[in-house]
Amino acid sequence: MKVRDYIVLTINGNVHKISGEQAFMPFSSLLRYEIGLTGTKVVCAEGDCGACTILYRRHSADADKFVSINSCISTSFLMDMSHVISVEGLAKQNQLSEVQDSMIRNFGGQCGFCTPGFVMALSSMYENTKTITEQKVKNYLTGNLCRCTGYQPIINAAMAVDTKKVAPLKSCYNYEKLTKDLESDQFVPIKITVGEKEFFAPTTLAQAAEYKKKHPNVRLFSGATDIGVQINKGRNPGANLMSLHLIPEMYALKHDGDQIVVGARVNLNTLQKFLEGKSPKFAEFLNIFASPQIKNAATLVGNLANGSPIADTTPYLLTADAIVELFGSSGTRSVALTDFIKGYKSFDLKDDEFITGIRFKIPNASSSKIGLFKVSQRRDLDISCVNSSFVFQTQNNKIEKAKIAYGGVGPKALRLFDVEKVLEGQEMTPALASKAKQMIATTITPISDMRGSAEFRSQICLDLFERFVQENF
C-alpha cells in the first residue's frame, strides 16, 4: 500500500508539508515557532478563551465556507488536506480586512493580545451569515474572552463593519489553484512514525479495521476538542494514533425516512444547521453546547465516543432510540445506544472495531413534547453538571410512549425505562408526577465531585422533570 510520510494543507495561499515530529504538535505552535506566524496567540491551550482562533476550510468540494476553529487544542496532523488562513493572511496588498480595519477605527484592539482571536471569529461570522445583530455577534464570540473586560468596543466594531467591503475568505488567495495542488494526495494514506509514536491516516474502512486490529488501543482523533487540552496537559494519548478524515464516506448526513444519519466526521455546527427544520429542539439544545470554535470541530460521534456520564448530547440520543453504527474486520454492526454504553467509558466495542456514526430518530413533531436541558456553573462553553432529555409522544391527553434520560447522575447516561413504563397509557397528573419523581430518585445515583454534591444533582433531576411537566401538561 502507498503511503505518504507528511501532511499537506495551505497556510495563508502557501502549500505546506509537514512531517516528522512537527505532524504531532498542536498546530498554534506549528504556527507560531516552526513558521512564525506569531499573531496566533496561546494563553488558556485548552479551547476556553478563543485567542488562537484560525479561519479553516475542508479540502473538499461540498466545503466552499472558511469556519473559525481554536489552533491550540488541534493536533497538526489534524490539518491534513485544509485551507488554513491565520490573522496575517486577512490582509491583501498590505491592506487590512474591512473587519481588522473597523477594530481600528472603533478602538476594539485595546491592549491587543486577544484582538487577533476576536478579528478570526468576526471574520468567520460575516463569512456565514448575512444578517448581522448584536445578539449575532455576541453568539458569534462566545468562545473569545477579553482580558481587559471591554467588550463594548469590540461589539461596536463589529456592527460597524461595512459589509459592501467583505469579500468571501475563498477569494483571499487563488484557491482553485491550490485545490488542485493538494489533490494529488487526497487519496493517499498517511503513516508518520516518529519514535514509539505514529499516526496513520485511512482511505477507506478496510484500512482502518485492520490498522485497529493491529493496534486495538489505537486512538483515534476526531475534533480533538478533548483530546486536545489532554495532551496540553501532559497527557499520553497513546503509542498508536489514527484519524478518519480521508475516509469521504464519513462526511454523511442526511435525512432517511424518520431517522437522521451523521457520519463519524460530521462537526456540530454542521449538525446543528442540518437539523434546524428537522429536529429543532435538538438544533437549538446545541446552541448553549459550546462555542463556535469548538463546534466547528467537535463532533457528535465523538462527543459519545469520549464515554463522559455528562456527555450533552448522549441524553438526547438516548430518547432518539440511538443507533450506533460500527465497522471492523468481519464488517458492519449496528448496536442501539442503550446497549452499546455498558459503563463509565465502557462500550461493547470489539477491538478492531470502531464507530462510523450514529442514526436517530426525528420525534413526530404534532404530537411529541419535548424537553432537553442543561445544568452548569455557565450558559455557555460550560460542562455540564446534570442534563437530560424528556421526549413523549401524546394523543387524547394520554402519554402514548414515554422517553426519560439523565446524564451526570451516575457512571453512564441512564435511560429510565422503569420509570418511563409507569407513564405510558396514563394522563399526566399531579400524583402520577409525584410517584415518578419518587422513581427518578431512587433509580438515579449521582456522586459528589467539584461541579455540585450528589443532593444537588438529585434535587435538580426532579426540578427538571417537574419544569418538563408543568411546560407541556
Contents of the next structure:
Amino acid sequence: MKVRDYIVLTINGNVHKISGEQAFMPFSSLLRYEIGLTGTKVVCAEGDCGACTILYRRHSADADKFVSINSCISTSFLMDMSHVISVEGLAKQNQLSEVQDSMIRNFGGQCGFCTPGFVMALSSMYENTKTITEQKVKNYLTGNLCRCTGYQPIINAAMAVDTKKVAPLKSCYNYEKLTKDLESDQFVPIKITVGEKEFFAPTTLAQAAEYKKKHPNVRLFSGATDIGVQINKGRNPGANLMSLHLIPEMYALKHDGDQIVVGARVNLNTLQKFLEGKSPKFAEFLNIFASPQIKNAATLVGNLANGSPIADTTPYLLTADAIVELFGSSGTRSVALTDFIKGYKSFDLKDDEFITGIRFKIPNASSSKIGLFKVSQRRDLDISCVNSSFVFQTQNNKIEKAKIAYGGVGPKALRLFDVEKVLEGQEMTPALASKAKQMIATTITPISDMRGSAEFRSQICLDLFERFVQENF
Amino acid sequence: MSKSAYHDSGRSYVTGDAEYIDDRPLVQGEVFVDVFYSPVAHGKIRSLDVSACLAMPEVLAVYTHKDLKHNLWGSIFHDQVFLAEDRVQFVGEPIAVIAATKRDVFHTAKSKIKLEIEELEPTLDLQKAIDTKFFIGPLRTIQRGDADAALKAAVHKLKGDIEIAGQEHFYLESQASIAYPKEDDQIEIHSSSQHPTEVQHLVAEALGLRHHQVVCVVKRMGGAFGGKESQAAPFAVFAALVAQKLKRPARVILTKDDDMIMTGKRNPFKNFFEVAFDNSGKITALKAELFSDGGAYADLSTAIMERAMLHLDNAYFIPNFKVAGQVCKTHTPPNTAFRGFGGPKGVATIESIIEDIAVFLKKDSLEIRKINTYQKDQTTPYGQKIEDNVLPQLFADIEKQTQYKQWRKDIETHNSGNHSTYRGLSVTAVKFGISFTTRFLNQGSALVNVHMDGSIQVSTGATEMGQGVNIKIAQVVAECFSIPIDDVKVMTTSTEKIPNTSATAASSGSDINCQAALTAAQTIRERIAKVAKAVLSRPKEWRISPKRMAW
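Would you generate the structure of this protein in the form predicted together with its partner chain, following the form predicted on its own above?
Below, the chain from earlier opens the complete complex, with every other chain and molecule after it.
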C-alpha cells in the first residue's frame, strides 16, 4: 500500500505539506507558531469563543463554499485535503475585503483580540448567503465572543456590507491550480508516525477495518470538536489515531426509501441544510446545538460515537428509530440505536468495527406532533443538562403512536417504551399526562453534577413533557 | 476634534497585523514559562519536590520563592506573596515557576512536581467570613446626619439585604508577559498590563534591581477590564525571574483555564440595609453595612469598597446617611478591579432598595426615584456639591419621550392576564465618579516629539486596551497643531519614556493623558510660534526660500 507521511493543504494560496510532530498540533498552533500567521488568536482553546476562526473548504467537487471552523480544536492532520484562508489571507494586494473595511468604518474592533475571528465568521456568512438580516448576522456570530461588549457595532458592520460587492472567497486565490496541486494525493492513504503516536487515514473501508483490528484502541477522529478540547486540556487521545476523511462514501447524505442515510463524515451544518424542508423541527433544533464553527466540523455520527449521555441529537434519533450502520472485517452490520447504546460510553461494537453512518426515518410532519427540547444554563451552544424528544402520531385526538426519549437522565440516553405503551390508544387528558409523568419520574435515574442536580433534572424532565403536552394537545 | 476618527489600530485588527504579547516573534534562545499553583484552598506546604520535573529534558529550571530577592507585594497593602512560602491561601496560588524549551510540555511538567500539603479548613463563603470576622483592613464609615434617630422616627421602615455575585473578567488575551534580559543586568519586559509603572517597580523589587534597570513596555492589551490593573504584575515578575536567572528571553502566556483559576475576579458583595421613608416614598434615612469578598489578599479591595460606599447614594439625596464597609477574607483568588470598581455594588443596592419601597407603597418606582433624586446644588453624604445636575430633567424627559406611562399600563394589562410570562419596566439613573479616589494618582505626563518633516509622535502613560485612548490623544494633538490626524502617531507605552504613571483605570485614562499631551503640545506650539514669528519677521531677502528647504 502506497502511503504518504504528510498531510497536504493550501493556506492563503500556498500549498503546505505538513509531516511529523506538526501534523499532531492544534491547527491554530501550526498557524501561529510554525507558519507565523499570528492573526489567528487562541483564547478559550475549546471552540467556544471563536477568536481562532478560520475559513475552510474541503478539497472536493461538491464543496464549493468556504465555511468557518475553530482552528484551536482542529488537530492539524484533520486539515488534510483542504483549502484554508486565515485572517491574513483576506486582503489582496493591501486591498481590504468588504467585511474588513466595514468593520473599521463601523468601529467593529475595540481591543481587537476577537476581531479576526469575527471578520472570518462574517466572511463565511457572505460566502453562504446574500440576503442579510440582523437575525442571520446574530446566528452566524453565535460562535464568537466579544468581551468589550462591542456586538452592536459588529452587527452594524455586518449590515453595512454591500453584498453585491462581496466576491466569493474562491476568487481570493487561483484555486483551479491549487486544486490540481492537491489532486495527486487525494487517493493516497496517510500514515504519519512520531515516536509512539501514529495517525492513519485510509482510503477504503477495508483498510480502516484492518487497522482497527490491529489497533482495537484506535481513536477515530471526525470533527474533533470534543477530542480536540480534551487534547488542549492535556489529555492523551491514545497512540493510534485514525480519520475516515479520505473515504468518499463517508460523505453520503441521501434518501434511501423512506429513510435518510447520513455518512460518518457529514457535518451538522450540511445535515441541517439538507433537513430544512424535510424535518424542520430537527433542523431548527440544530440551531441551538452549537455554533456554525462547531457544526461545520462536528458530525452526527461523532455526536453519537462520542457516547455522551447528553449528546443533543441522540434523543431525536432514538425517537426516529435510527439504525446504526457498522463496518468491520466481516463486512457491514446494522443495529437499532436503542440496542447499540448499551451503557455509559458503551456500545454494541466489535473491536474491528466502526460506525459508517446512521439511517433514520423522518416522522411525517403533518400527522406528527414533535417536541425537541434542550435545557442548558445558556440557551445557545451549551452542553445540555437534560434534552428530550417527543414524537407522537395522533388521529382524532387519539395517540396512535408515542415515542419519548430523554438524554442526561442516566448513564445513557433512553427511550421510554413503558410510558409510550401507556399513552398509546388513549386520548391525552390531564389525568393521563400526570400518570405518564409519574412513570417518567420512576424510569429516569439522573445524577447530580455541575450542570444540574438530580432533583432539578427530574423536575425538568416532567416539565418538558408537560410543555410538549401544553403545546400540542 | 469634532470629527469622528476610526480606531488607530482598526486596520491592523482586521488584517491580523495587530501585535499582542504572544504574537511577538520568538527570539533566539527564548524559553517558555508556566506556573505551578496550589491545588488546595488553604494549607501548609510540608514539602515540595521538583526533581522529577527538572529531570525532563525540556525543563531548564524550576524556581520558588527562594529565588526571589523580595517576595511581598500589593497595590495598597504589601500582604501578598508572589510565590507561596510555607502556606497557600487559594486554589491557583503560584508556588513554583517552570522554564522549558517547549510550549507543550507544561501539563506533564506540572504533573511531575510532588507537593505535600497539610490541608487546613478554608473559608470559601462570604457569610462565613462575616460571621467569623475574617477581615482585611479596617471598617470604613461615611455618615451624615443621624440615621439612627431618623430611623426611629420613621413613618415606614424596610430592612433587608442584597447579595451581588462575582464575575470573571474574561479578557480575551489572558495574562501574558515576555522578559528580555539586556546588557548590564537590565530587563525589558513586555506585558499585557494596565499599569506598566507598577510592573516595572515590582519586577525591579522582586529581582533586586533598581527601577532604572527595568523597562516595561505595553503596546496594547486584548482586553483588561480591571483584571490587568494589579494582577498582570506577578506574571511579569515570573517571566523576568526566568530571564534574569537563565539570561534568556522568557515568555509566560497563561491558558484561559489557568488564568481563570489563578486570577481574582469582581468582588462579591453582601449588603445589609435599613431604610426610612415617608408616605410619598421620600427617603429620610439609610443605614447600610457593606461586606465584600476580597479573596485571600487585599489587592485593590479596600479601594473598591470605598467606591461602593461612595456610590450608595447614587442619584438620590439621602439626608441621614450612614454606611459602613468591611472587606472580608476568603480562601479564593484575590479579587480585584473590574469595570465600575465597586460603584455598581453601591448603585445596585440603592436601586434595589428603591424598588422595595415602591413595592411596599404600591407605587411606580419611577415616582420614588423622581422625588428622591438630587436637586440643584444639593450635597452628597461625603460633602460634594452636585454641580451641573441634570438628573431631574433627565427623568422628566425620559418619562415623556418613552411614553413610560403607556408602557406601564400595557405591562399591567399583560401581567394581569393568565399566562406564564411576566414583564417589567424600570428607569434607573447612575451617578458615577470618574477619576481615582486617591487623588494624587490623577496626574499624567506626555512626551511629544515633533519630527523635521512635521509628523509627530506622542507617548503618554496611557495603555490601550480597546477603549480608544490612543486615537483620542492623537485627535487632541492634531487639533492643537492644526494638522491632519494622520500626521500624529501615538507610540507604544513605555516606562522609559513616561515614568511614574498611574494605572490606566478609573475611567480617567483619556482625561489625564489627553490633557498631558495637550499641555506638552501647547508648549511646543508656543515655542514653534516664537521661532516662526522671528523667522517670518526677518527682511524678505534674509529668509530662506521654501524651495531651498529640504523636508
